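For reference, the chain that follows is the form predicted on its own, supplied as structure tokens.
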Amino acid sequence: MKVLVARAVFPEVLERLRRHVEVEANQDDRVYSAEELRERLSDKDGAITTGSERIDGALLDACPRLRVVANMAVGYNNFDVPAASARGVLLTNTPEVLTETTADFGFALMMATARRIAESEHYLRAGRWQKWSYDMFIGSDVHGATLGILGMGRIGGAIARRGAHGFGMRVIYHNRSRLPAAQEAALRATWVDKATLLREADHLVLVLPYSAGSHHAIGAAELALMKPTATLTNIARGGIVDDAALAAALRERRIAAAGLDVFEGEPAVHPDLLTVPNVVLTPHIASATVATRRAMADLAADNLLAALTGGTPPTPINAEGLQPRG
């Protein structure tokens, strides 16, 4: 059996895979064009991908041997799930192993945004710091503030726990479905409608999955509901925020600041976001610790090998809707 590992990964993971299957690895870490990806997958039984590889019906039709694609990520908006299911191709992802690490980063990014850490560092590095003053880079408190969470899954819950238990924050959230009462109590979180969330949050953190329904869930109208002193942190997916509308709101100080780890069309970043000082920008690194990225790679390998050797993949996406292969 042959597999493609479409992006660079830990050498130890490749060694493990090679004990079971023939591996074509991309340790140069080039991002393949759609045409090159189809060519490289045309004779493969399986693949490990990241969010940069689009798996759709056209690709799958050109790769009839393909049986499983294992995403090294929680999100899978790079997958056309119905197209894969209809063609009998199993898709998997890597949930849970990155929950706590991503929550750590989300909270750190929110705090850096609230306390204007990046903005003040740029000021210092530019040699502009000449004296102390009472209003120099005054930000907003995190402790005791109202933390709003849009999307209360595993990561949202982990952020809520940090805020409520570690910083004495009032936690409000909005989700498509309300959490059970016992879980709300454990997290000290209160469900509110979306408009209330936007109006009352001092620090709004986005942790919802990307879909057609969540595209531009935060746009000009939503930003207009937020406090002028509020911050917005996005560790979810690009496209959930209308980046152009956000840049305008930041420039006009209609909200205080934003922290962004994800962007529409990344790795491209909307040029207006690069010209406003009150935003902290990071290159999609919320899960970037050695232990967590290794756990993600190992879980992707577990999924791939189980699917190819007759086992049960630990974290399938579309197993229930999978159509028999012809």
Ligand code: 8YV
Contents of the next structure:
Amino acid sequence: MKVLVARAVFPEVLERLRRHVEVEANQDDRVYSAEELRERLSDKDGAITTGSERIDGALLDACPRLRVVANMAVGYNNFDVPAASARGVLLTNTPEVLTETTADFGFALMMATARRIAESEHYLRAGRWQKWSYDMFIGSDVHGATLGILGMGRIGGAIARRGAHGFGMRVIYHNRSRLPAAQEAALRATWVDKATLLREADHLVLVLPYSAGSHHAIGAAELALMKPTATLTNIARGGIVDDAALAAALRERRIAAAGLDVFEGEPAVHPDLLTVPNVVLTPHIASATVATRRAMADLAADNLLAALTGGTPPTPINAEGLQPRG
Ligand code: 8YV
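Moving from the form predicted on its own to the form predicted together with 2-keto-D-gluconic acid (8YV):
Time for the whole complex; same chain goes first.
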């Protein structure tokens, strides 16, 4: 059986895969074009992908042997799930293993944004620090403030817990479905409608999956509802925020600051975001710790090998509704 590991991965994970299947690897870590990906997958039974590889019906039609695609990510907006289900191709992702690490980073980015850590560090490095002043890089408190969470899945819950239990924050959230009362009580989080969330949050964190329905969930109209002192942190996906509208709101100080780990069209970054000072920019690293990236790679390998050797993949996306492979 042949598999493609579409991007570079820990060598130990490749060694493990090679004990069971024939592996084509990409340790140079080139991002394949759609054509090259299709070509390389055309004789494969399985693949490990990342958010950079788009798997859709046109690609699957050119890969008749493909039975499983294991994403090394919890988000899977790079997959056309109905197209894969209709063609009998199992898709898997890596939930749970990155929850706490990603929540740590979301909290760190929110704090860096509220306390202007990146902006003040650039100032110091540029040799501009001459004296202490009462209002130099004055920011806003995190402890005791209102934390707003848009999207209350596993990562949202882990951020809520940090805010409520660690920092004495009032936590409000908006999600299509409200959590059961016992879970809300445990997180000390209160459901509010989206407009209330935008109006009342001192620090708004986005943790919802990307879909056509969440495209530009935060645009000019939503930003206009936020407090001028508020911060916005996006660790979810590019495209959920209208980056041009956000850059304008930051430039005009209609909100205080933003922290962004994800961007529309990344790795390209909207040029206006690069010229406003009150934004902390990081290159999609929220899950990037050694232990978590290793756990993600291991889980992707578990899913791939189970699917190809008659086992039960631990974290399938489309096990239900999967048509027989024709
Ligand atoms: C990944 C992520 O690093 O899991 C996700 O959804 O966004 C990140 O943890 C990235 O998607 C690469 O696959």
